[in-house]
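What follows is one chain in structure tokens, specifically the form predicted on its own.
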Amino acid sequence: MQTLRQTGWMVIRQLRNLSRQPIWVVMMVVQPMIWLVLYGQLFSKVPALSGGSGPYVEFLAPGIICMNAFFGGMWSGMGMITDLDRKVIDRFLAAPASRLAIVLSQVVRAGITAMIQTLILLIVGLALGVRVHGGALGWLVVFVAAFLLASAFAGFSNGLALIFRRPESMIATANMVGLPLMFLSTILVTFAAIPGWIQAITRINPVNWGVVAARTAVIAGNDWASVAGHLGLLLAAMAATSLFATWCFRSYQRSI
């Protein structure tokens, strides 16, 4: 219970830091919005991309939401590096703060940020003609998928931040990992339009797990068993990367 309470306070601290950088908040929302508006219109006349499942913007919206959550999680480690550079983490270590709470706050903050961005993108999507055919449950699934996807990659990112401890290394790694995983998923195109060898990788790509769960909840003919299965995989990925970040944090402790 104490760990949860301390995690909550740490998350509030993270969100306050984020609110002091309004340009960063704006860019995190504007960039995916540009993708949604421009790509949704640019490829609206290419039904093969969505597999004929409905308007392309409706097919695209869950993908853009998950892409946004994924990249937000991948860049989450930059906050950890900032705290390391400013000796904030060292001061926390000298205080009676839960070590697990220090790590989990970064993970949970990434998930909460992703959900806020998801709400904005869904509202924009509605204005563009997107319908969430899964109803209230469909909305909930999209939020949960965004939270789990961002949190899973935030754990991975923060673990790497504790290993590298340099922003240059984090930026290079985020780009090296992020772009391939994006294009090895169904964010922009339907699974049937992907070459066979990429399909094999796509099935085990955590980014695609979030896309499948969110998209299945949005488009007509919802398969809730598939949604539950993919959300379960994301939850397992979040637990695994959080453990990885915790292990990296303990390694950092031993090095100082």
The other form holds:
Amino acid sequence: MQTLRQTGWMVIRQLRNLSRQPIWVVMMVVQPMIWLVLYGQLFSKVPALSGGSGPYVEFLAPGIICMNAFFGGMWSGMGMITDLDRKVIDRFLAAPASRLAIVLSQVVRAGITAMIQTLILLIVGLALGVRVHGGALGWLVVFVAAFLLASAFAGFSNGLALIFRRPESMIATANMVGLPLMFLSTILVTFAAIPGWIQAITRINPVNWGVVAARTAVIAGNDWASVAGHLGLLLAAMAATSLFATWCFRSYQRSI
Amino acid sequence: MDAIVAEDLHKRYKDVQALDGVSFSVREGEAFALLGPNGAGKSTTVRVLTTLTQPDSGRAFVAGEDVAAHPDLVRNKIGYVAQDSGVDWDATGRENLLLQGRIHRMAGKPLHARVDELLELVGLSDAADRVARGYSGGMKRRLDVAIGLVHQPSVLFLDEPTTGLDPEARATMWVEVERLAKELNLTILLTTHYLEEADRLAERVAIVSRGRIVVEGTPEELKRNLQGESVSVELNEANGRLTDAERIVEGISGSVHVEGNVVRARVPNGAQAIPVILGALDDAGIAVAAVTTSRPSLDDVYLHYTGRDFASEDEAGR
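Hand over the structure of the form predicted together with the partner chain; the form predicted on its own is what we had up.
Next comes the full complex, and the chain you just saw is listed first.
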């Protein structure tokens, strides 16, 4: 209970602080739109990518939503590094702050940011001809997928932040892990167009779990069992990475 | 009763023995300073006592609780002002305080009233609703202290409270800490590498050097135990006779220490020693720019107990 209360107040702190950085707000809104428009144009003449049926942008939109959520989560450890540098974390730790609450506040903040961006992307997508065939439930699934994807990777990223404690190491690791995970998923291309050996990796790639759930909800609007299964996997991943990050406080506290 | 007890604390980081058997105790309501150069182990001691990290061996009790066995109980009773400010730059002073209060399970009207009271106490009422990024160093530091006090702790840890402040802000901070200590009946553990700060704020001082406490007592006791006075002879710049001067003064007083172009000696009686020293230097043709004599300072105490000069030790520890 205390952990939940603290998480709530710390999430409010983070969102409020971020809202005070106008550049960050602008980037948060503009960047995903650039991805959607840019990739939509770049690949629109390659029908094989999306498996053919329907406009490519409709195939792409849930992919970009997930890519955006995934990278948002991947970078969220930077906020933890700033707080470590400014000794805000030390101050919390010397007070009865829950370590899990400190982690969850980053995780939930990443999830909420991803949902806001998802809303913007869906609106832009609608203007470009995207239709969510899954209806209201489809919309909900897309938001939940974005939230969970961002949260799951935010937990991982915050764990790295607590271990490395330096932005350079964080950035290097986020790129080294992030880019392959993106290209080993169906964000840009349909599963059938991926070579067999990569397909095996794609199946166990958490990024792809989000893409499958979101894309099924947008394009097909059926097979809810598969959607629920993939969201469940993401939820488990979020729990696992949050606990991992909480555990990483040990490494940090040994170092100080 | 003792508010803080440290018993034989040891802690090692990779290749540095940060704590090498630190033991001391602080009485309830007392202001106690750990004085030492950078890298001496002061901050590590504070981080152990505030439950931020654990020692390799040794025990510690704060406000009657064992820091290793009951860290949460300790955290409820202490305020911690970290060496580098723990202020959230993107939040206002008030928001910083409210969040800290909420972490301490405070809420509603009592919390808001407490926050107003603290803002008043540290003189930040006017700046309360401005984002802390725009605060001066002194304001951030005072906000830090207020954050440490929000839940009315019985023990306050101030890790290097005035490092990085300009002299004016430092003086303000000293007045502030003195007043808090008096008004709130707090036990204060302060770390500092400013000798005058320890002298001014602490009732008792422990000198820390290389992970150990070398001597402990009131500033007066420490100084009194050093016999005699300190004489500083400043030579004319760059006359190249420093070594000669050192040898001559050493022949008279027995214990000298050179810093820049100043030769410092401890003598039983300054008034008697100065003419002798000056005469000897004059005979050797060494020009003297200035001579001063002083009662022993904590600087001399440090030099006496560690055999090392404070300023150069501080520089080396950076």
